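Take a look at this single chain in structure tokens; it is the form predicted on its own.
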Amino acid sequence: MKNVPFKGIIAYPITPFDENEKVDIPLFKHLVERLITSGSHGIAPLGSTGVMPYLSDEEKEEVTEATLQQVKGRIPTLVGVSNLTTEKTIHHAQFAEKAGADAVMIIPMSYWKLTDDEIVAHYDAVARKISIPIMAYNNPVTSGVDMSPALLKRLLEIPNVTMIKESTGDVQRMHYLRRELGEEVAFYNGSNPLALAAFSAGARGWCTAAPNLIPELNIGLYNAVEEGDFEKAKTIFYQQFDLLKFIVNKGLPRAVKSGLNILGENGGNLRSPLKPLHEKETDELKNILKPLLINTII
């Protein structure tokens, strides 16, 4: 598939934040370094999870230049570069591929409720800035934007926009792009719940956190769905989904953080406005995470 170096499970580091609330890059080379050798099949820093709008343009740089000096080519690099204004959006995407990243995602980030043809034009302007495949990223949670199956359908007419992220939580759109464009048509999972849903309507791979907490079952779920034994994809599927559930319901970066602690990692420190989960929801991940980690099944 041209264009498309994403397959599997692309794993989001958080972006780790010592005691003065400045980026830990060597923590978060750690981190990185612990997703590539649990087996993920892609490093995407700087989405949600990264907490990507928290941070500065030269925090940004900061965490793509190590995320590449970390992966080393390993694996496949998607980078979030999304910015409120093209111009912004351009820079970071062009500094992205100057760094060596694979591909970008960008997310339409508006304070004002854009038009389609503002988005395409957004997207477009990117595309012919750079070479590299771009990631189009719709979640319309964080980003107050719900692009429709038919303005995603218009994106990938554009030559760099080779890949779609859905993250709406409703299936029947990954039907939608699979029916209206092909068995060809590259879409990932970025909705933890609806991981098993996504690879049965044929999505490519699933853009998670949850590789941070527990990559055995991840991985063991797309090489279940890879070999076709959906019995067993149900099985590990609903194993983790009270993880994928919680990590979702509570914020990727608090409970991904708190995960890291309760596995015995550091996972570094917030930055304000966000703070760590309470005592009694810690107790709660603790409880959830407990029984995976004694009866992982693969």
Contents of the next structure:
4 protein chains.
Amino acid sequence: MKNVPFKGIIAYPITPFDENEKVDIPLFKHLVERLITSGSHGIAPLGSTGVMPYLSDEEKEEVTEATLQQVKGRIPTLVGVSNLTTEKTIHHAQFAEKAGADAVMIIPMSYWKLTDDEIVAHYDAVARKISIPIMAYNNPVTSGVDMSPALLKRLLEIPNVTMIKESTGDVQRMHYLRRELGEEVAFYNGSNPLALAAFSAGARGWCTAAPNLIPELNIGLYNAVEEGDFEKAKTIFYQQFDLLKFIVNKGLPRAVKSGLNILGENGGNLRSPLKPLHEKETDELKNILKPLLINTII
Amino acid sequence: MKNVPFKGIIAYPITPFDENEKVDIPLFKHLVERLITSGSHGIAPLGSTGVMPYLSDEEKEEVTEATLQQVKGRIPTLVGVSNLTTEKTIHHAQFAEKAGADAVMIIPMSYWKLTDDEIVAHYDAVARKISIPIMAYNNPVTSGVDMSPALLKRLLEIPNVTMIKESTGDVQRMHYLRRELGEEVAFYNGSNPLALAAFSAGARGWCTAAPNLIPELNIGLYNAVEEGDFEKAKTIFYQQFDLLKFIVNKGLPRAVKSGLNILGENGGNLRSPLKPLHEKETDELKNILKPLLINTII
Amino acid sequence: MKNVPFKGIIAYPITPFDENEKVDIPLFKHLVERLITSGSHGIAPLGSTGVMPYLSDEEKEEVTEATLQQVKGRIPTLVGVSNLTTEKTIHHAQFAEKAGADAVMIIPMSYWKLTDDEIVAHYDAVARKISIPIMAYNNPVTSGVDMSPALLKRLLEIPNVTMIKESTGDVQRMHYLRRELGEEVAFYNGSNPLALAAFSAGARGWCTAAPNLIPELNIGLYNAVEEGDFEKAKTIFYQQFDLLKFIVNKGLPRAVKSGLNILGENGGNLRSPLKPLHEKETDELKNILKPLLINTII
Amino acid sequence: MKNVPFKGIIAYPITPFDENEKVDIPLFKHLVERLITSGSHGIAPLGSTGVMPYLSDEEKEEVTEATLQQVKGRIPTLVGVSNLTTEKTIHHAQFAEKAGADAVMIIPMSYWKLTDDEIVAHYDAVARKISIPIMAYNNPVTSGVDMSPALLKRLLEIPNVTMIKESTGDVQRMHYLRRELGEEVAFYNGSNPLALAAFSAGARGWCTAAPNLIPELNIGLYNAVEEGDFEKAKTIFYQQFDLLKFIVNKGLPRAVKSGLNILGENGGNLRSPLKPLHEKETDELKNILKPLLINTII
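Now show me the form predicted together with a further copy of the same chain, since the one above was the form predicted on its own.
In what comes next, the whole complex appears, and the chain from above leads the way.
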């Protein structure tokens, strides 16, 4: 029986920085707590939203530990441990396991485009060194490599690779996955504007930074899908569509930080070269976000 | 009140040829009859499936008249009248109206990429010369021009442009359409593998050549959607997914002709340079099609 | 010995229309004459510039005859005869041969994407019916199909397919062609902004509408290349680069017509849906064109 | 007067590893020496070829120092110092300056797509902290961001940003650069198969890993260009074209390492997940490389 600890809304916290662009751990813990108490079904630190690639090894370890201390087992935790080299990926995966993570997420980061064999060897080498499950993450824009359904099938033959996260933004890819890999494959959607279509296609969960801003709508969509209520799912999806497009278009860390400020929360600072939203962008976000806080159907 | 005569499954017949590559009108009428009796909600001759661009003006007129004679008002008819020049588009649109068509479908064919203003003027010039409604068709791969939601909004201001067919294959485009144009916009999906996602997004109908081969599954999907039954819709969709991908990948006229032969029907000949499926491709189609004829859940 | 009648600057005339959007044959002949007397090495009616796809069969025949009457053998003539169906392509190729054309140009127009075998059969069927040489034309944007070097190699095995025109705009494609097909292959560049790079890569000629406006600069570039003068070629190329980009970006028929007007020539009318350049675009063209008429280094 | 220390062939060494996947500094120095003695005009450690992103900060510093110790001022040195964060980029740039580098190369690495303002601020922050010149490097495939000519123009206004390296592989981009930025702009080509076209377009140099394998042909091309000999340049370019395509297609570190082995040199090991060429690929490289060692025209 495959170990698949996630279902529903998997929330991605940002990593906030202080004025000196150092990671602000107390604020990070506060933001994690918000995600838990607002009902997220899982939590995923050190994703793209958490600007993992901009952090030093030590900072990644700090963030991992802070998450597990704060979560205290209330919901499952998925830690991002991707790295260009196999050696470093193993290092971070082992650290996450020791810290208590329920699973790790790995994208085949590639500066030099990897062959299928290199990718399989990479996952296999990591999988052998840990005993918690791995979510294989496909996002060609970020990683520079597009893992075909055939390759993902090979990865799923590695015993503790049990989940797939798809972020190509193409729902047809999910149809393929399900056809190629069988109805039981646990795949997750990582493309926000595709949330409705992905659930229609059978996605088990939605990996998203949106619960930082509109958790009720995200969870509401999932619940409507679980109830099998087509019309309600469609209505709730269209309510949040503009926000989902906005945060993707502007970059998740920048957009979430500004959205938190609009909500009266502290979003911390960004690390250079990333800069906050311009005033005009912030106004646009206000106009999208404000109505959602009052007029939801839930 | 907008005149929107279509909803559900809009079936596209092929245009069959005889041994001399002349249009075979009696066979065409027979194929149209099959589509009607198997339950299609609308019929659309002279689409891409009907190899409209390969026909002479006289042949297009023959096919138009043959369709309306055969349909005899049992279901609404949508005639393809697109042409590179405005003058010819008007000619064919007027012919279709006189022959009794319920609506015409127009894609902005463009050898030289058209500006937005040129496209609006093109639709407007045609719309002024007929009184039946127009379905504006967006398919950048075919037409060479991608009509933005903003442009489609302009087209919908022309009184008898009342429907939009979207074939980009990107469900996010449909989300945009609905957000930009309002919940009441009548949009139709023209991308077969997107059928489920498009209905989830609110599409009013599905323009498809698939009912030539698997009408029960196509109509079954629509019915499940109408009943709001998420799970049933998903199941029926995945049953037909491989066939939908196959006919799109191989080219609709080639694939439908071969599929008809497999079903024991006469699919006629193709017009050169189009050639029938190779034997290997035909075998592949057989393997996809055969199980669908027995094991459907309907 | 292969029959390769073209070398140097192959000029593409526009097809001008009168106020009723009918082809204006006397004006067309005048424009052809301008191209000849300004030194073009070949002439190619019924190309994209000549809006061939917008013309009826009869109009194409008229234009073919008018060209050959006007040229009177002073330079070789290359007539565009591409058509969606094989039958019509043969018809126009035979007409061109009878009218006295030195060669025909054929792009595999495809509404439905053609397989390699379908394309080879198409060219072969035409080639068997004429005895003048064929230039195979590759332009995926226009035709919807990208002919690989391997496919072009197959086409060149047909005895009277002797020339290739490449318009992908990617100079690496030309490098491939020459490597795959041998140093002796006669390939021509159809991408205006690539003129210098294509000649550097070994192109035998440049198929271009630019001689309607700046024949001295086009011929000057070719002459510098023939002299093997790298620096001079570079200088003359950069002088005309902005104009080449402009006419490509705005569409050749629209841009050439306006450019002729700026030069004090009659450019005729366009056929709908094509519309003339806007005033602002015309001003931009004036600013690019005017300095070229005075300050050339030639 | 702008400080532009490079012209001609700028050679990129690989970074070799030992059996434990540690950087092999003595072998690295040997490979640098080969590049110098075979006539390269400049040397660029810690580029993509040198797998810079796979190295730790300490390893980058070691490689920087080893290069400058080995070069001893015989040719100018360009050190890659790109990093996701501004702070780390400054750190490595300052280290390179202190170690004696003539210039640093910076690509705007971006996990999250940077805005133009963020990119300008990034370069500006680094430029203020060093006094040696910066080569701004555009390679959208690698960095995830495509710097427009307009943006590059802004970067060139920063006093010590004096050079541009373009690796889009599109020669038209170089034409634009020269038109937009003026004849005097120092731009360099980073796309191997574009070497001839780029020199034709006016590139001042060619940034390439090829001199690890075929220095005579690379330098021969540059010399032919300098002599203004069109035909000779073309001939020498086509001699090396297959090798240039091969090393790009297979990934520079993998291909160069195998090529060195074929030449009887020690290419060291790669760092996981990168793996050596397969046997079949190695044979292909042998077939391309062997004839070049004997039959060159130089």
